[in-house]
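Here we start with a single chain on its own, the form predicted on its own, put down as structure tokens.
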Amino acid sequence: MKKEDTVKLISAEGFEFVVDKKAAMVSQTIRNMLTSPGGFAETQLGEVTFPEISTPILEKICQYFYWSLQYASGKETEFHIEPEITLELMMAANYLHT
């Protein structure tokens, strides 16, 4: 996979998730960050830092991106969310417009 086909998402703790750009584009916020004209660092570097999103939450969000692509292609499976992370996950999802 080519570097330009991936994007690096960085959690508040500095953990890096390298995901397919197509999967990351599930998020309207990330899509805007990566495709906006004007030479933004996110566009140039292909990485986005989320200082307010913890590693476990960002990991679950990355899992959701891939699940969403599968669901859109007709593969209907359940996406399990642990009850103890629901509130924090909803707040992150709201920010990311997913």
The other form holds:
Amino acid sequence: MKKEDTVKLISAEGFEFVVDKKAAMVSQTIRNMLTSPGGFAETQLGEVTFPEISTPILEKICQYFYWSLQYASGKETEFHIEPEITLELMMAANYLHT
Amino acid sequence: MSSQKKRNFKIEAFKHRVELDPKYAERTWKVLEHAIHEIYNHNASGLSFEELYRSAYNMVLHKYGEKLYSGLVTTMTWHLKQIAESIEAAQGGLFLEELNRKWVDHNKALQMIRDILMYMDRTYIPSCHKTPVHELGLNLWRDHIIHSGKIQTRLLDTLLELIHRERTGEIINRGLMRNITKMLMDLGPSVYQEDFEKPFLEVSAGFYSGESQQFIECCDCGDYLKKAERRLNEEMERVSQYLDARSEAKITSVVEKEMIANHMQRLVHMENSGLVNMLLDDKYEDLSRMYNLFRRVPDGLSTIRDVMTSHLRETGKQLVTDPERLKDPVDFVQRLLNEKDKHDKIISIAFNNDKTFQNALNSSFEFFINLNNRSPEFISLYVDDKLRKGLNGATEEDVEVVLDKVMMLFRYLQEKDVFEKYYKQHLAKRLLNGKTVSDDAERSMLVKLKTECGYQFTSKLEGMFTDMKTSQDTMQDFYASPFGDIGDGPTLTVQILTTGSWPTQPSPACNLPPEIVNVCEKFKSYYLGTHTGRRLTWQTNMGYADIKATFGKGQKHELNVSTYQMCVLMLFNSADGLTYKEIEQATEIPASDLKRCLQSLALVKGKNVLRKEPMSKDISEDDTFYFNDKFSSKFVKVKIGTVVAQKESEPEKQETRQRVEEDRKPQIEAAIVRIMKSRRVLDHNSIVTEVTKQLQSRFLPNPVVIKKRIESLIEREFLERDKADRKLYRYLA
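Having seen the form predicted on its own, please provide the structure of the form predicted in complex with the partner chain.
The next block holds the full complex; its first chain is the one shown before.
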């Protein structure tokens, strides 16, 4: 996959997740970051740091991106969420406008 | 996650970060304010979107939304004031460019600001009913830039000035214009309309009112229309190039009003080049242009139509009442047809085949054709001329075309029964003299009349054709029968005409030469022998004969003459010279016919088988006629023309008219009875209307005549007047 088509998402602990841009743009916030006309640092570097999102949550989020891309429109499948991370995940979702 | 949202799951914000130091909001806002400055300064690349977004996010979460929003307004306002100053400072032509550049910058900045403040846009603004960021940016731009005192008028003036320059032929930067008008539209339709469109339309109206005044003074109608059309197209193109599409209808209506509607009458009536001249000169292009332009304004087409109608009526009236024209009926009708063709063509080419124009044309023709009460006669004469000779060598389609055209004129006639009368006469002459060139054409004309007016109209005409056919058969039978042995007497061809079908006028039979009388008698006894109970009378005024004559130097000629002429010529077998009186006595031909017949025998050059003394151009009762020994001709067969199918002389015309009036009486009576039979009781005026309606396919009955007929019917006890109301009539069964 070409570098331009991917984006690096970095968690609070410094873990890096390289995901498809298309998948990342499931989040409205990330979409704005990457498409805003001004050329912010994120757009130029192709990486976004989330100092308030922990690694497990970001991982779950990335899984959700791909799941959403594949199934959100139509098929009845479950996206499994462990109950113990639900709250944090919710907050991140609000932040990312997903 | 979205599935949880659907269950209306309330999301609590980051509550664990409540321990805020009071400076937090201030500090965060500083970060954001700095970022906004940087964005306006094109320095955004060093900024982290995530950080800014998070800052704004946190501010909103921690109830500092109000601070964030008002801070944004202040900062943006400050920037826009800067921008306004820089735009105001721009010199002359650079003004628009500067404005445009700043607009583009502002838009981009606005987009970025909206992105980083997205969370505020999403949550804080709807809950507080504030203006969303993007709209806020546009409003601020409108208030601080477009409506700033120094820019507002300057912008408008510059735009109008540029458009004016383009109208006078200069090239302007259309892309820039488009961007600026686009900006005005983006700021809201009301900004575009108030700050640009309205004054633009006013200035345009002024411009075109002046220009049209100038054009109309110095151009002819055609040129003026060309110019108007060009202007109209220019404006439409302008709209498509750099104005809002909704302006098109407005600006075109301005141009239409100023350039066309205001000058419509003057254009149409312009001397030497107005509508009438265009019609006369078949200027299809100009006419079409006029049609298309005038169609755009109210009353435009009706103006054209009215002028065309009055022009048609005027020329038509001249045509049908010009005594010069009346001398040649064929030419007269041909002119009518040409006129009709001409205008049909104009309507189809230039006026888009507009139905209302066709109707106007038809009603005009109907109007003026009926101005001349000889039109029915002339039209019949025209057909007569065509069916006699005019169609020689023409193909079947051509014949159809000519006949169709005639039928078109026929439709305009109000007095169709008069036409019928004449047509019958002319047809009779054609049939009896064997002058029809094409049986098919005759039949086709008959069919057309039948489809137009119904069976009743043509039944007698068809009867005439049937008579011709049976006569042929009868003659064959006659010569095959014992009566048919006529020895070396002259060959006789008899046409038996049913009384009533033919327009025969009772005319006293002339004295036929004894040789002929002999054969006639034989035929008579044959015919009455096979058909009992019939009466035969001889119509000597209608036949024709072929006779052989030997002249002075022994040259032989075959003369084709009418029955009357034959009778006259046969007299010269026994005498060389006869006076007019002697001829009249011997033949008993009615005076007017005799004169005509002598005229054609003695006075036509090259066909003067008789010599007249004294030589003069007219036949008088004192003349003496001699057999012309010196007659010579290149042809063996000489056709002595009779004065045929001429238009009627005045007394004949009167007579025909009288007969027509006479014929109408029973028709009117029949109509009255038909109406009364179904209605039982009716007042006078209604009867008149009904009768007129029933009969108008044949003629227009005169109300006075209808009244007389009603009276006559009352006398004969078909009707009676109501005893209470004298205006009512009652039907008596």
